[in-house]
Structure formats: C-alpha cells, structure tokens
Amino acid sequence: MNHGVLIIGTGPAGVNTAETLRKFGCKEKITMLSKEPFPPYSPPLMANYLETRGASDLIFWKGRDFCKDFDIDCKTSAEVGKVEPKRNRIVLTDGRFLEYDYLVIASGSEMWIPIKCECPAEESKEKYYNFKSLTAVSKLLKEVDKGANKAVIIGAGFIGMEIAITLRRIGLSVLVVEMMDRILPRMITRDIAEPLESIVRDMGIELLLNRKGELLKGRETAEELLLSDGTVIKGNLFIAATGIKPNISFLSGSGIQTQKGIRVDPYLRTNFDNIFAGGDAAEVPDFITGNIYPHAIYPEAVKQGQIIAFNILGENVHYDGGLNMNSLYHFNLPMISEGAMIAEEKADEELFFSRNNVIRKIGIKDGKILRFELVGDKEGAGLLHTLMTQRRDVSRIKDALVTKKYNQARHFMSIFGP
C-alpha cells in the first residue's frame, strides 16, 4: 500500500478499526480525521464530562496520546466535503485531499432536529443546544458555567434522560418534554416506563408526556417553546434530543450507496471493494429481525471497527447483525434492555414479573426470545441473551425464566436440549 488506510471518524468504530489493525500486524500509515478539536473520546461518558464540569479525562477512554501510541496520523479539525472513490481520494472542506488505498467511513451521526426555530440569531449564536458531541457538550457546559439554571429538554428517549438526570444531579432546573406517552419509548413499554417515571419525578425533573415540540421562539436564542396543546414553556437552555441521522451528506455525488445510512455487504463492505463502513453511518441487519437500518449502539460500532480491521487484513470476517441493547444506571435501579425494538416487531405473547421493585418481562415470538426488559434486578440477563442470540425455542421454560427459576429453566433444556 502507498496511502494506506484512512479512517474518517475517531468514534468507537474508527478507534477500533485502527487499533485492531496496529494490533495484528498493520505496519501500513494509518490516518484518521476529525472534525472536532479533540483526541478520540467515547459518547457514552459525555455525561461523565457534563458532571464533572469537564474536570474528568475519562471520556479519553484510550487515553489522550492513543493516536501517537499506536502510530496514527490524526487530523483534527478536518471535516470531509466530498469522497472521490474512483480517485482513491477524499476532498477536505478547506480544499486538501487525501488519498488512501483503503477507506473506512464512521463518520457517526448528528442530531435529526423536526422542530421549526424563530429565532433571528446570528449564525454563530446557539439557537439550541444538544448532547451529540463534544463539541456541543463542552458549549453547553459554557452556558451552565453562566448561569444558565432552566432546562428545557425536548424527547425523553436515552440520550434526552442522560442528559435531564446529569443536569439535575448539577443543580438545575429541569423539564422534559416527550411526544410518546412514557420515557425512553423505543426502549421500553408502558408498564416498564411508569416506576422508572416515579424515580424521575422523585429527582425533582417535571416530565410532560403526550406533549410535542412544535416552535422555538425567542430573540436571540430559543427563549420559549410552544406545544402542540399550546401551551408555551420558558426556559433559558433548550436541548434537542429529537432523534439522530447517520452523519453521510459529504457523500453526495460519491457513488457510494446509501439509504438511511451507507449500504454495506456482510463484511461491511460498501458497492466499492476497498471501501468499508461501520457505527452508526452504516445500515446492518437487526440480529434478531433481519430488518436493515442504522444501528446507533456503542458496542456494536466496537465490533464492527474490529471487523473491518480484520477484513482489510484479508481475513473475510463476517458481519452476523447488530443487537439492540440499553443499560441505565441513572435512576439508582439497574435497568436492561435487549432484543428487537418496541414498535420494530410485536410479540406473540408478553410474560410479565414484578414483586418488590423487581420487573421482568420477555416477549416471546415464534416460541424464541424476541426482546427482554429487566428492571431493580439484572440478574439472568446473560442466560437471557444467550438464549435469545443462540434462537432458542424457550416454550418448555418461559414461566421460569420470568420468575427467575434458573434451575428449572436448566433441567428442562438438559432433556429436551436446544
């Protein structure tokens, strides 16, 4: 190789990429772009970050001299305008290029943001904030250092309640504001969601449920939102947590293929040979569903990464589908979620548990594991993954595996066996 491999993205996906490469036996240049200022850092301590008022180097989870420790070129500040795959080049928004003989996009995903914003603010001025990056992190943290102390947080999915909870922990008032009728609606169901609201509430976050977003209004910023009831709420730190979309406009005119996210083989492959996708840019097939969609989970941009490695070395690993799964610390009660999505795939049956602060509920489908939740107790969640990626028939042992009777779920796979 002449160019080498260029990764764009220093996320989970392009770290692992670049590490797993140095790892066994890449001695070709390795060069990884950024668009912000900052060494690679994981997204899932950004809350760490906010918490801590930036004081904490966690979220440099490889450490701030990762790229200099394994011999990585990192450009940072370098934001891709095109991709030239015919060329073997990219075209840098400040008009470099850089050629590669093999390119791995993991260019992540930005906010998708369906709110309409009359504010006259000028370009440089925030309008609202959000929790995407670092970038947007450490701007909001400027704003709470000035004494912003009114949060208004629009969708309650994960990463909205991430961000009421560590806001609230800091001191701040806090209101979330979410269309569906519970929190974290695509990770779990309604009679989940209701003792998990009661914590929230308790921490002192107001939560308006069945309410959506519709204007921001304000004069130089967003100062007040109006609600499709009409009701209109002031606060002085507006948060967009509406959704994301895989971050892949600079592939405009490229000839890469895309849908909802880059179009990829089950070895991550794009339509051209040596380039390759992974994290939340790329489209891969649910695990459980089959259903083909961007998977926007931490650990499964870390297994791609790896893979990907593994494939530009030769090795032909295949991609088997990402797995949905959420873990929650927040609320002072483990709570996990995993398997196919709520309003992906309905269940032929829901088996219910709760005693003493403890939930479990599986959904069964075709007599396999379709989804779990487990909340106050996540013990057998391993027994419960396992059963549910192997794709198990668990007729025979549902009732125990609900009511946590592991030895008598044991007793009867050992006779009637998978």
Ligand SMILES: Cc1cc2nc3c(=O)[nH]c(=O)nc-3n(C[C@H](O)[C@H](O)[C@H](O)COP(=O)(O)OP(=O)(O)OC[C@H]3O[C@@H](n4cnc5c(N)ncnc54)[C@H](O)[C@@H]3O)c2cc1C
Second form
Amino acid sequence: MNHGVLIIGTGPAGVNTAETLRKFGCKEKITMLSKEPFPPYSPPLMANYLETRGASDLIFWKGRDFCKDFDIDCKTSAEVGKVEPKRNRIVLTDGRFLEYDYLVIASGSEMWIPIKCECPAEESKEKYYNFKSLTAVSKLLKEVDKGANKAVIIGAGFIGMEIAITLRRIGLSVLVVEMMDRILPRMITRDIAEPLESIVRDMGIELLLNRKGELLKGRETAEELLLSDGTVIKGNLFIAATGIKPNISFLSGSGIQTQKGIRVDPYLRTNFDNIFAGGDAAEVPDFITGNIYPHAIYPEAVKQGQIIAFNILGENVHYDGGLNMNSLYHFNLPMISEGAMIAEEKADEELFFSRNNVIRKIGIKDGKILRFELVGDKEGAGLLHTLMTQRRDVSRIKDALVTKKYNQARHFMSIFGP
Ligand SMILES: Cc1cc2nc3c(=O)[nH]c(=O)nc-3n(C[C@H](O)[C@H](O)[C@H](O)COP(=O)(O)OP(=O)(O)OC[C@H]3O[C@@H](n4cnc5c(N)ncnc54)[C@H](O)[C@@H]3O)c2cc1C
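Got the form predicted on its own; any chance of the form predicted in complex with the named molecule too?
So here's everything in the complex, that chain up top.
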C-alpha cells in the first residue's frame, strides 16, 4: 500500500474501523476526515454534553487523544466534496485532494426536514435547529445561553424525545408536536407509549400528538409553527427531529451505487472493490425481515466498522444484517424494544401482559418472535433476544414468555427441543 486507508467520518463506524485495523496489526497509514471541528465523539452522549453545557468531556468517548494514541492522521474541518473511484482519490471542498488504497465511507446521516419555512431572515440565521451533530448542538447551546426559553420540537422519535427531556432538565419550556398517535412511533406501540407519555408530561413537557407541523413562519427569524389543524404555536427555539437521511450527496457522479443509502454486499463492500461503507450512511438487510435500509443505530455502526476493518485485513467476514434495538434511559424507567420496526412488518399475533407498571409485548410471525417491547422491567430481554435472533419457533412457549414464566418456558424447550 502507498496511500493507506482513508476513512470519511469520525463517528462510531469510522472510529471502530480505524481502531480495529490498528488493534489487529495494520501498520499502514490511516487517515480520518471529519467535516466538523471536533475530535471523534459519540452522538448518543450529546444529551450529556448539552445538559452539562459543554463542560463534560464524556462525549469524546475514546479520549480526546484517540488519533494520537492509535497513530491516525485525523483531519478535522475537512469536508469531502467528491469521490473519484477511478483515480482512487477524494476531493475536499477546499480543492485539496487525497489518494487512498482503501476508502471507507462512514459519513453518517443528517436531519431530514420536510417542513417549509417562510422566514425572511438572512441565510446565515438558523431557522430550524437540530440535534444531529455536535456542530448543531453547539449552535443550539448558544441560543440557550442567549436566553431562548421556549423550545418547540417537531417529531417525537428517539432524537426528539431525548432533546425534549434534556432541554426541560436545563429549565426550558418544551412542547413536542408529533404527527402520529404516540411518542417513539417507529419503536413502540400505543400500549407501551402510554406510561412513557405520562412520565414525559409529569416532567412538564407538553405533547401534541396526531398533529402535523406544516409551516414555520417569522418576520426576522422563526417565530411560530403552523399545524395542520390551524393551531399556531409560538416559540423562540424550533428544533427539527423529523427523521434522518444518509449523508451521501457528495457521492453523486462518483459511480458508487446508492439507493436509500450506499449499497453494499454482505462484506460491506460497495460496487468498487477497494471501497467499503458502513454505519448510518449504508443500507443493509434487516436481520429479521431481510428488508434493506440504513439501520441508524450505534451498535450496528460499531459492528459494521469492525467488520470493514477485518475485510480490509483480508479476513472475509460476513455481515449478517442489522437488528433494531432501542433502550432509552431518559425516562427513568427501564424499557427496551427490539426487532422489526412497527411499520416495517405486521405481526400475526401480539401477546400482551401488564401488571404493576410492568408491560410486556411480543409480536409473533410464523411462530417466531418478530419484535418485543418491555417497559418497567427488562428481565428476560436476553432470552427473548436469543430466541428471536436464533429464529426459534416459540409457538409452544409464547404464553410463558410474555407472562415471564421463564422456568416453564425453559422446561418446555428441554422437552420439545428448540
Ligand atoms: C442525539 C442522538 C442520540 C442517539 N442515541 C442513540 C442511542 O441511544 N442508541 C443508539 O443505538 N443510537 C443512537 N443514536 C444513533 C447513533 O448515534 C448513530 O447510529 C451513529 O452515530 C452512526 O454512526 P456513524 O459513524 O455511521 O455516523 P455519525 O456518527 O453520524 O458520524 C458521521 C461522521 O461523518 C462526518 N462527515 C459527514 N459527511 C462528511 C463529508 N462530506 N466529509 C467529511 N466528513 C463527513 C461527520 O462529520 C461525522 O464525523 C443517536 C443519535 C443521535 C443524533
């Protein structure tokens, strides 16, 4: 190798590629690029960064000196504008170019904002804020420091709920608008959402469900949000948490195949032999349903980064597919959901159990676990995970599983086998 491995992105996917390469003996040059001005950071820890108003270093989860420690040339504020696979090089937006032997695209995702804005302020003024990158969080924090005190959040997915709870904790008034009938609509069903919604309301957060944000308006900068039912909501900090899209616009014209995200084979290789892609930027098959889409969660970014490193080292490691998994700690109530997303595939049967603030729900399809949701008590999540990922037929034990009679379930399994 002459030019070594070039990694676009210093998020969990990029960092895990670089770290694994070094840990498993790669002596070649490794270069990492981030368009942001920060050392590698972990997005799930941005809530902590905001809550401590930037005082905590926890967000730099591998240490601020990660690049030095692993002998990696990290270039910050270096945005890739173009990839030229036939010349084995990338071109930065400032015109510089860098060559590579292997390229890893781990450019993550960005906020997707479908709501128009009629705010005649100059371009430099932020209309929608967001919580998708540390750059975005830093802008938001500046507004809070300047006195913004009424936040309106559009979208009650996990990013929306995380920012809502964090802003409330630091004293802002917070209102969340969600077009679906519940919070966390992709992750959990109505029965599971209800207890979480009461916790959120008890925190002092206002929730407007079944209401769609249609237009953001203001004379100078954003001042009010118009909803589909005609309601007007005033605020001084409008935050979009309306969904994400892979960061792949810089690939246009490169010949690298993309659809919802970057297309990859089971070894996370793109249609060019020496170019790999992983994390939120890549689309991968779902482990349970086989549907192909970007699985934008931390553990998958980590796993994919590690697999890419092994494959660059010539190991031919197969990626088995992404598994949706969410466990939010912000509600101060144990909760976990795993498996196919709600809108992705319908269960044949939904088993439900509720007692003493504990709710358990298991979706079954063709005798196998399609998804499970637990609130109030996560005990048994490991067993459910194993049965689901091993694609076991649980027809005989499903009632014991939902009512948490695990000994009975195990007894059945020992008699009838898996
Ligand atoms: C607020 C928040 C909370 C979250 N909480 C959880 C959680 O609790 N559990 C969970 O599983 N997941 C969570 N996630 C999702 C998780 O953080 C992502 O799935 C993960 O960060 C994806 O890693 P990645 O490396 O693919 O991309 P990212 O972390 O998005 O990193 C992308 C990198 O690419 C760089 N980049 C992009 N474009 C360019 C370019 N053109 N040139 C140069 N550099 C570029 C960026 O600067 C960045 O360094 C959360 C996400 C957010 C935003």
